[in-house]
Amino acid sequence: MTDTTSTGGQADGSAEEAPPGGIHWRKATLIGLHPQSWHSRTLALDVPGWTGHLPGQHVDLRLTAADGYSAQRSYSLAEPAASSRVAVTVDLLPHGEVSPYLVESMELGDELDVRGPIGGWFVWEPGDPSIGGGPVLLIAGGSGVVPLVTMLRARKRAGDSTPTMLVYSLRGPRDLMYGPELEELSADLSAPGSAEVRLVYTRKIPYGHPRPASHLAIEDIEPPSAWPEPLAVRVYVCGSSGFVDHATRLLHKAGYPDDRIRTERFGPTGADR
């Protein structure tokens, strides 16, 4: 995700999630990285003392200047929990206060402190009886596929065979997250922990690509043909708030009722635009 307000991991718009007690902040190294697209990378993070968390949630990165001056941003988590590691992908905001160190300064064995994991609505966990059988449509405008990759991880570890589908809007090729990762996953949707996965390219489209560059319309959110069902059981939302806004009035219009979507929203802050 992107520069973040404190808003990452809100449901559905309620006042700011406050980190439940008990969590602080902890010391965390850098001990991997690996670019995204153009202009994202994800962070691996060695957190001694970290206790898990859930496909969703996410944390607090605070930088600390040596004159004491510090500034902080939410992530969503990238990866599925896996003992002291943790994971973000960080999207660059060229005048950003935080993204920038994080994409193009920082090198292994560099620290930085986090706090978390925060949020427990926006949360996807296999096996979620809430959810049963399925089906599960995941929605992400942007670096808001981030947490939605996190739950296909958690999903394909699990061996969940839960119906899903990811639609994915970005603007153009340079500005996919996980491409590798996402055909991989689409390929074969017979094998385990595959997911349809549709890109809904905005500006710019990739030569073959067969969907003009156009916003999310109603037809990309259609269900597959293989859909036991119409509609899903359960939607994951994530994006700009302009974007979440977009999506659920395509999701209302297509039938969907409230209590079937949960959204993520995320946007620069103040320091950051």
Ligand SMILES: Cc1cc2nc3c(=O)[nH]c(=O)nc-3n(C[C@H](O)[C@H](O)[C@H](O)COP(=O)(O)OP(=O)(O)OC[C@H]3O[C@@H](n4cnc5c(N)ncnc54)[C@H](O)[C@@H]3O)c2cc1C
The other form holds:
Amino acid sequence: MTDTTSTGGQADGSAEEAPPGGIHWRKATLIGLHPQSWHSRTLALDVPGWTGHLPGQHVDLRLTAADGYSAQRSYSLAEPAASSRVAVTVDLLPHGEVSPYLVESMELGDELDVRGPIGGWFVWEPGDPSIGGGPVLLIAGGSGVVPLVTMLRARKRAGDSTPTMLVYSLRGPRDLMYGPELEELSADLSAPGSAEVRLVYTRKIPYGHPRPASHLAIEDIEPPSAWPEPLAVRVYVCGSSGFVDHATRLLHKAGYPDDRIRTERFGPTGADR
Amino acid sequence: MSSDYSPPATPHGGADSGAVLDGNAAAGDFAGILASDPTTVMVRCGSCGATQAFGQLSAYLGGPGTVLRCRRCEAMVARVARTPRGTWLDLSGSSSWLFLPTPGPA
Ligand SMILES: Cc1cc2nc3c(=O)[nH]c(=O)nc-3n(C[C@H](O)[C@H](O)[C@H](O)COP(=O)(O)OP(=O)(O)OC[C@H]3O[C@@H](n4cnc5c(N)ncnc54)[C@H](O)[C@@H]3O)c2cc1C
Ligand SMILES: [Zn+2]
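What does the same protein look like in the form predicted together with the ligand, given that the last one was the form predicted alone?
Once more the chain from above appears, this time first in line as the rest of the complex follows.
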């Protein structure tokens, strides 16, 4: 864009105004902390004025230091909508700028800015007519499991019985997020809201796990025998960019057309988280 | 802010530069401008004519602006840059944006 004629608008860099019906930064207070694995935790925030969200959407969080420097990152909504409560689950990147602060330093009562909910594309609401009777395949790498678990929670809450399988790739037992919840979800596959869960360990398996450690392979995304058809009508893939690229290649090999696949890339590197 | 968040030695705004993400990741930037959820908008690439959801485009964050590229031909279809003079929205790489009616909140 080379046009230099001023056309008015905000040229002074002042605070963003809230566009009507759009999203804008809101003040939030940390009201809950729950560990999820050795290096991740769920942060629950109270966000006055929050008007709800859909499973799969995300928020932007902004932290501002005393000198005014600020950093912002995106985090998937970790719980289905419930009044002004907004939760995120953050995995620690050891040399990261923002995640160590969220996972290790923040304390109850701390404040930060939240913008959202964002995105209606990477979303699965129970009863979505474009999904119909399913089946639905969810593929997670590392913390990419967060929005997919939110989808599973919303589905369970709604008593939805669309055949669903979660394939969750992670490095080792210490990296497992939502372990007890996933076990319960897959314990009785005839219960409403239940889902088949396949854990794909890439480096280290827990004692007795039937699958040896290796990267996600085409067998891991083969349909469970109970599925009415071999291909899911919708696939959600979430994780690092490397993981999502890898999973997308496997899906193409398995015969999935692009219009059945929805992806969310969290960051640049790593095939297994 | 009341917490003790301290900045790093070399501040860089936004997410890591050079990372290729999905349009979803850029949606916060565009939603602040478009006043509605951009991720479900069907965008037609001005170079190759492919139509894809905004959420499917390749997103490049962390540079001087947020850039969206066509997943098929890699051409730039949209860009947002925030400068002291104001916010630039450059859609010259796209030939159309179809806003579908959305059901629930977005
Ligand atoms: C739409 C969206 C939703 C997201 N949801 C979640 C979520 O629910 N939970 C969550 O924990 N994270 C999520 N992320 C990732 C998150 O936004 C941050 O990128 C992450 O927390 C790292 O930030 P950081 O400041 O700690 O690291 P940075 O300082 O940004 O990066 C530190 C180093 O790690 C590398 N890096 C950055 N991201 C990743 C990654 N994902 N994997 C491997 N290496 C990386 C960088 O290249 C850099 O070298 C999401 C990202 C997007 C775009
Ligand atoms: Zn193109």
